[in-house]
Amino acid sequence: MSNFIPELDVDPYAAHNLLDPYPMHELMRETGPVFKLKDYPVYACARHEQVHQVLTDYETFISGAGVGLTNFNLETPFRPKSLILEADPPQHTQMRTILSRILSPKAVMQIRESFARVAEEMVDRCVEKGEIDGIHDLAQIFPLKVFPDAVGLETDDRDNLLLYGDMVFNSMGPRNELLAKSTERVIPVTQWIMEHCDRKMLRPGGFGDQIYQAADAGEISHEHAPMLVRSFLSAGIDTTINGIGNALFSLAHHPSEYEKLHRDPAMARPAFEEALRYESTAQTFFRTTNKACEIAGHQLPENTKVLCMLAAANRDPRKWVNPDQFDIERRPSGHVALGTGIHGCVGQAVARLEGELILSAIARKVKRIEVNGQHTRRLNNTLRALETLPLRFVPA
């Protein structure tokens, strides 16, 4: 048992590290299985084995004290805690059971056809246009259309959801300029968000209404129902937008891999899975130690934040062969881009469906995806996000 834990003088939230995190990830992995950060009161893991350990041992490394940098045991959260993301059993189990039922494989099969139809139409429009912005013409508008539709949101002004999601994921980092700006942008739409989580704003039979039906049945309180709808809308859109955006980015920059996908559109699901590993949407999540414990033989005190570097774990050479290579024939099962364990993303089946449908439609209709200018990034404390992605679709 050793208690020398190295300290790193790197800031994961500095702009240059958000823009290009990979040199920092390598440094973190090579520093050791666990390390401290000079600027923050946290321990951190960047290797796959330890990140996986922290995420799966939910009794030792809890989520109820927040999955961001702020420790809710020591500070009051600035908004009500997420009933699913920032909760531990038994409350988490109760909420998760309801959401898992609503998002069951059977439910996902029922939405597949309508999602596929929208994917085909949107890709057709992009092929016709030829020169597109991969984010604004596709990655953003597809999840913003199909997922709120499935939740039962009847309104069109859905860009408000992007502002809200951006703020939620920024709030998981430090109180820096990114958080300040996104909080400022979200103030005018906060009321809109709350109103649209109300039952009267939701189409009967949609995912949102099914949450209220669970409240009617006494499985949860009616007070909790709008908060669960809000969790759906904050967690189910940004992550998928960036997952699709990062997949388009990866395929455009690896033409030989896209050629494989074009030859065999059935590779759409594995290609999306590899993109999740290679350019992970959620870069980081935190847990809090519930008791004194150890990671890789190192002692950690109780009530301390542990930063899990998901994206670094997903390129750990101890786990993957040639991890910095984008390879759609790889079997990337075991990646932690969508979390793992009891807190693994509850909507991951829907996210995977959306990614698969878009990539499958592109594979069949587009001969080549060409980079058509310099992309720009939207910096966020938690997410790896693109702001623009100029592409050219050469029709098949």
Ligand code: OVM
The other form holds:
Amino acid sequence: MSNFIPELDVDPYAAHNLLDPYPMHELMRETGPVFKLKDYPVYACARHEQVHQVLTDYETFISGAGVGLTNFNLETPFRPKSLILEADPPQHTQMRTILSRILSPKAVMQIRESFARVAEEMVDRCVEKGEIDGIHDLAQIFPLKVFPDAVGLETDDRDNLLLYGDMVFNSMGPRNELLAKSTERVIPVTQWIMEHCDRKMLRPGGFGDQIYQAADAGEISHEHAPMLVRSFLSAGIDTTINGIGNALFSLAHHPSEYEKLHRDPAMARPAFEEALRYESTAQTFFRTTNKACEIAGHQLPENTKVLCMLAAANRDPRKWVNPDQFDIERRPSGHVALGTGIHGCVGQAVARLEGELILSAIARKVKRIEVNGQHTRRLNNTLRALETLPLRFVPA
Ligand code: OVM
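Can I have the other form now, the form predicted together with 3-methoxybenzoic acid (OVM), not the form predicted alone?
Let's see the whole complex now, leading with the same chain.
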């Protein structure tokens, strides 16, 4: 019996691969359904079928040993483990039940109007300016206002949320220069974050306070409450910022797709969904095998990290027709940009709402989006992130 698993000499965290990951993704998919990496002690999958399999089989491919490169069975995590992201059933189920209720479609209906008002105002201001930076003038300020408002976080120091998000998502990769840079301020920022998870800092009735209400009702212990608020502040901002940034980038570089959106603003939601597939914000997540197992007939040992190349799966030609084409009329359901299975993004209704509202406001107010200079990227070990995106909004 042969159990040959090919090994690739590529570094997914090298700057050139973070800048332009797509040639590497193709190489990974074509190498096989599962492969090893020369420089890291991990197995990896880049095809949709296997990425989906790993994410779905939560009993074999666990999250409790961390969803980054670091195996928490062997090394200490850089912060106390998330109670939901870095957890398995039954604890995960208990936490997930509460967060899914707080972030349910019904709850999202209740925030829709206030989020929409902010989106309209912010897009109006961009149309007035004409020449904007798509990241600083829109993608960043919108989630940074509406989401902490919904959580009930009263603070004027919201840049700490950006620093923290950058750090959390860098920490899922290797201890490279990127992580070192973003952890320079780890102690003050971590402290600030934990202080702002306290009930006293949270407006009664907001998403954060609702976690404390669940503790009052005995659904979780009171010690768990601040840690679940921390999950909101870790996962809820950098992700949506870059989801919106990547959508603006995709539309600016595909004028005929933007024209479709402009003609029919009801396409805002499917357009955002296609942008998630086409430029997946969360490029990678890991699992850890908790027993010897198989992927596509190949044997993997117990207690080994498995890298899931979400962004590569989202452009797998075995799954998608013309995967490298940004097509807002495609039905991209089945993409794994928000994960899938029991750990699939619990905030996805809020994320989709934010994307839809921004794209819908633009669709109605902007005739054309023009590229107005060279964009720059903010390299991050997990996120596909833009630093700047110079655009011109031509008014409708
Ligand atoms: C958390 C957390 C942090 C980062 C990402 C995430 C994508 C969750 O602290 O629970 O989900």
